[in-house]
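Only one chain is given next, in structure tokens, and it is the form predicted alone.
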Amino acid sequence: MTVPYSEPTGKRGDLAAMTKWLVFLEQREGVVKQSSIDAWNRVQELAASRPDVAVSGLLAGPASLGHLEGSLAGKGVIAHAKDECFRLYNQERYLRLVADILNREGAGSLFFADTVLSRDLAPRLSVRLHASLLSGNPIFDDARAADDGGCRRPVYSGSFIASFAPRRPLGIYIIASRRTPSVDYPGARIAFVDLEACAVAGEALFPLVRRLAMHQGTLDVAEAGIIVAGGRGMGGPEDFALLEQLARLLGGAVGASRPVVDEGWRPHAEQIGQTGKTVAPSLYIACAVSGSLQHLAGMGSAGTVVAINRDPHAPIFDVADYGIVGDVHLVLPKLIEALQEFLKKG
């Protein structure tokens, strides 16, 4: 089933007042994001409360559904622009078409991931479509979300937390990924919908200067179920090392506390925090990272913390499930030497 693209209008008119939720589904390199698919599933439990709201997707650009199946919880339709013209992000391209879906829906609330990308979207969404936008993992609670759209967010690097609510008819929302066991969903009821070709497709009017792209073979830091993040306590860009080799037999990413990017050791596609990436793992290792309020306020929503720090009052033991006293120069090649057996026995 096809659905014509056509310019968005900017008026929502009545169709505001609906109850419809849209969910915006990223893609790279032609595979949906884990943390669009995290967003999904974490809509559809607020949704699985509201019977009076329905929820709908949006997935930008050519990608494979099938690893999809089974992942996606409830129920729902997902217009998938499979066009050429947006398997990379173009601002005004992706500007115009959420807000012509947007419009054509009548829904009253976007969703995003947090991602690099949304970070850039939503903001310019926001001031075209007057919208209110919030940030920063809102923690979304049921009854006044059927009131008025209200939710909470940490504030002050988590210190306290406040209370918001839209001020405007849409309310755009960046939610953080909420890492949960691998799940299937045999009872949802997914369908995709193929939106034809747009009709911005022309090159010429949206021109790619240059396409920056870094191919290491690791995982984003932001999808990974495991990460092992290392602070300035490390010592030096080549200490990391340790933390390559633990991650790789965890089979999980690098991450890296800001002090370490600003040195220069790791670059900022790592970085965990506040003015960084927020991750949602379900192992955290924290090495040599004191635990900054920026540094929680960006890993506060991983699974189990495992902190090592040579120094017994480092905050970050304040949020560690376990935690190790030691110089992380002798404790890691100890764990790495451990771990290498437990996985030849297996």
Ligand SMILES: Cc1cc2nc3c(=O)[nH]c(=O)nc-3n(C[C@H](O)[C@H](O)[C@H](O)COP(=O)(O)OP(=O)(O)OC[C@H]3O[C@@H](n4cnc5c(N)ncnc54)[C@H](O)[C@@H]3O)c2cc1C
Second form
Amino acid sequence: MTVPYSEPTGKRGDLAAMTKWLVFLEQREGVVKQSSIDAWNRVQELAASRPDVAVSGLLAGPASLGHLEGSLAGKGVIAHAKDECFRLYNQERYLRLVADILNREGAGSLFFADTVLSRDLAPRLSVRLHASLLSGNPIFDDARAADDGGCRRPVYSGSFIASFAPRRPLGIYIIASRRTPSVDYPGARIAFVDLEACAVAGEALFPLVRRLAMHQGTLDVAEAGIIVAGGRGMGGPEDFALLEQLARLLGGAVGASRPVVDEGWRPHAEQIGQTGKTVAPSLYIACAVSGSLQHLAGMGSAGTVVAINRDPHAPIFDVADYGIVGDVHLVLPKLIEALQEFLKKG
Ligand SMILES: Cc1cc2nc3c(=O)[nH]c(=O)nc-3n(C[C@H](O)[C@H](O)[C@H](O)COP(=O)(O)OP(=O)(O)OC[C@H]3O[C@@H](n4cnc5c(N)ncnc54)[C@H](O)[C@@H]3O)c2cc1C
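Alongside the form predicted alone that was just displayed, please also present the structure of the form predicted together with this ligand.
Full complex below, order starting with the chain above.
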């Protein structure tokens, strides 16, 4: 298995002397995750001011590449481990695959999108490879930060910002997905290189394969561009039908606060916050969510925030762009009706 990480254009000078960053791209059911596309684009944005940096990627598992046309920015080579053995996440196999590519390429920084898989794989890699690991949406002050330290991260649920510098030669970063608008990147030069053989796979030492089945047609909250989130104030599980209806009309996903998940009203996969998922949709509609620090920790990067709450002093209004003071059971049906009318006309 050889991975020729050469520049597609060959114009960027001596590749061996360059600083190398690797971005891990994840697929699910053969479709590359939006959060991985966002991570790639975010890293490319950082690298744009660094002519000495070569960005490359690793896509694990068979996936169709057609829909990526125009959605990946910048330049670079993406090694595609398309073997069936990488279709489902297997800790040991994935670990060996990433370690192998990192080893042969000598990348100094490895970037993951913030997903359930990366939260499992990245810490294992950091232990195996003696690498520094930084999760929780690091902010890079400038593009040098990824190599030299100097990146910052919110701590204590966003109460403080702390500075971090990697102590090891390899830095692993889990970056929050920041939804990039669906722009076209016509100037991008991305080449895919197939990794045909499953050479690094070997026998799975830990043949534990977990597959989380989603309801047919349900959008993963971490991938959604629009989220309609419900809090404890919704009242009960049956009241989430309103949120499902609104999410469907908007083409978005339903999210939930922790008490809602603890009560068993919604699955944990929908939980947003410190102990749930970190999301960055372009529109976040918070319904009967108070806006605790732990909840905000998961949606602080959302674009436009709309809050509906009957308490005018609820902290969620401090971060909302638009606020509606009122009972969700009165406001939501009106909102849904107005939206239906609007869509009918449109
Ligand atoms: C270590 C730790 C980790 C945590 N992780 C998370 C996490 O990942 N995610 C998370 O969300 N929380 C998390 N929490 C819990 C967090 O502290 C809050 O308790 C939680 O976010 C509150 O959820 P809520 O807003 O749904 O409920 P509440 O705080 O009870 O707020 C309900 C809101 O609904 C409003 N309301 C009530 N009825 C109506 C109505 N009919 N119409 C309109 N508004 C109404 C109320 O005014 C209130 O503002 C964590 C806590 C700890 C200690």
